[in-house]
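The chain below stands alone, shown as structure tokens; this is the form predicted on its own.
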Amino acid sequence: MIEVKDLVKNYGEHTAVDGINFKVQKGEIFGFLGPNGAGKTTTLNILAGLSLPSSGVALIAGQDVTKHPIGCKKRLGIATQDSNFDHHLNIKDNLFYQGLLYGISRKELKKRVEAALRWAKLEKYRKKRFHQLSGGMQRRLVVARAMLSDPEIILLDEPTTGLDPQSRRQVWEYIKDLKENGKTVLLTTHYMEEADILCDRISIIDHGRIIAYGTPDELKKILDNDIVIDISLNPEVVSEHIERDLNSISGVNYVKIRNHEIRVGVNDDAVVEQVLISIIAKNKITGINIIHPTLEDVFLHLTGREMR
């Protein structure tokens, strides 16, 4: 549904996007993950026809966004970081006005506005102004507006920036609903958990270049880190052969024992289960903590730890 080939965007001597390539498949949620200033929003603006590339190609459903801008825009809905709602209109009239810009008939538009308000669970707030809504409601409304034209592709630019954890998770459920309804979603974010939970595949971008690409699980394997199991045992019931038993399990990389605390490094989740079964058979466990490599670990490893 989206294909980007050798895309470059220069602003004078500054290169915001530096020869990137990626594809977004139909019906997936694709994440564009990177620090502030990495080139995420610039790429979305090019796809949306809001900015022209310096070189390279951006395709929407096989059409070049620079050669067929109207055809591409008909397939897109976009939810930007800036809301751009008219503060003099209530949210229902705002949606209606936006729909008119798409050329939707008034009769059809009335149905779509009602459907958008229902989807965002904002029917009872229809007479409110945008600024009277909570942050989570505002973000849901921005996404609902992007869906008015019933687009095949939704572009979401930092959809949960500035929201509290509860509101953020509510918006995540609405984004998952887009996929369930057959939409293709490209979202930019700098929240690791958001990308991990929502995205089928992710591109990590930094300084305008894509530095990693894959599913969340594939990206976590970049670090080649062990899954770590920390286990506390009841000192009154400890097998004297516990270290030998654990080291005999295929996929166990190391066993460290200190007093009645054990740390085991393993390859994958299947080995975690074998380790726990082995220990429980002859010992009494008082505590377990399983530590997986995270997308944040990968992100910091690839992009550095300094603030930007």
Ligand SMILES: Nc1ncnc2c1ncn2[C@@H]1O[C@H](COP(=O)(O)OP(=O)(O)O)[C@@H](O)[C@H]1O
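Basically, rigid core = biggest C-alpha set you can superpose within 1.5 Å across the two forms. Residue numbers count along the first chain shown, from 1. Treat the numbers as computed from the prediction; the structure is a model and nothing was measured. Compared with the form predicted in complex with the named molecule:
After superposing the rigid core, the C-alpha of N10 moves by less than 2 Å between the two forms. After superposition on the rigid core, the Cα atom of K23 is displaced by less than 2 Å between the two forms. Core-superposed comparison between the two forms: CA of T66 displaced by less than 2 Å.
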Contents of the next structure:
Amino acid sequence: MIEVKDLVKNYGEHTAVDGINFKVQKGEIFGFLGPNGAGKTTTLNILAGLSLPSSGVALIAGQDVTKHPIGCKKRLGIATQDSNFDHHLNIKDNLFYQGLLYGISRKELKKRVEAALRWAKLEKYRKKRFHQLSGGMQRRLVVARAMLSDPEIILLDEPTTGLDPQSRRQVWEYIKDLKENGKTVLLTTHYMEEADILCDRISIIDHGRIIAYGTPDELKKILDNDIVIDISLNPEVVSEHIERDLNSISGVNYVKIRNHEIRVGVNDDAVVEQVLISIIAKNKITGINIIHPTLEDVFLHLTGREMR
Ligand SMILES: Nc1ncnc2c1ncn2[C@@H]1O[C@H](COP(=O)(O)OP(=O)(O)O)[C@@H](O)[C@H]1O
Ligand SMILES: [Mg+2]
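Starting from the form predicted on its own, produce the coordinates for the form predicted in complex with the named molecule.
And the full complex, kicking off with our chain again.
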């Protein structure tokens, strides 16, 4: 549904998007994961026809967005980061007037506005102004607005940034609902957990470049050699050769011991079991924590930086 080839966007001397390539398949949730300033919004704006590429192409359902802007826009709904709702109008009227811009007839539009308010569970708030809604309600409304024209593709730019965890989870349910309704979703985020939970496939973007790509599981496999086991032992029965014993297990990358706390890095779930069996034979375990790599670790590994 979306294809981007060698896309570049320069702002004067500054290159915001530096030759990216990706494809979004029909019906999937595709994630664009990256820190602030990575080039996510710039890419979305080009897809939505709000900004022109410096070079390269962006295709919506096979059509070049610069050559067929109207045809492409009809297939798209976008939920932008700044929501530009008119503060003089209530939210129902906002939806109505913005829907008119799509050329939907008044009669049909009335039905769609009602359906949008129902979907976002905002029927009771129809007379409120945008700024009177909670953060979570605002995001739901912005997503509902993106769906007014019943587009096949929805672009969501950081749909949960700044929300508390509970409201974020609620918005996630709405995004999953879009997929269940057959929509194709391109979502940007700087939350690893969000990308991990929602997305079928992810491109990790940094400084305008895609530095990794795959399903969440594939991305985490980049660090498959990095399962960490933290074990606390009863200090009275720590065996003498514990370090040597553990190092003799194949698949153990490192062993660090501090008093009765042990950290073991291994490269596979099967090795975790062997490590535990070896320790239990001669020691008493009082606590275990097994840490699997997250997308946060993948970003750190690829860039040497934390995402935020
Ligand atoms: N209109 C603009 N003029 C100049 N620089 C811009 C403009 N829009 C974005 N940029 C720059 O381009 C880079 C990418 O920005 P953006 O696409 O907004 O990143 P993201 O959405 O990933 O946070 C940033 O360095 C930003 O400062
Ligand atoms: Mg942005």
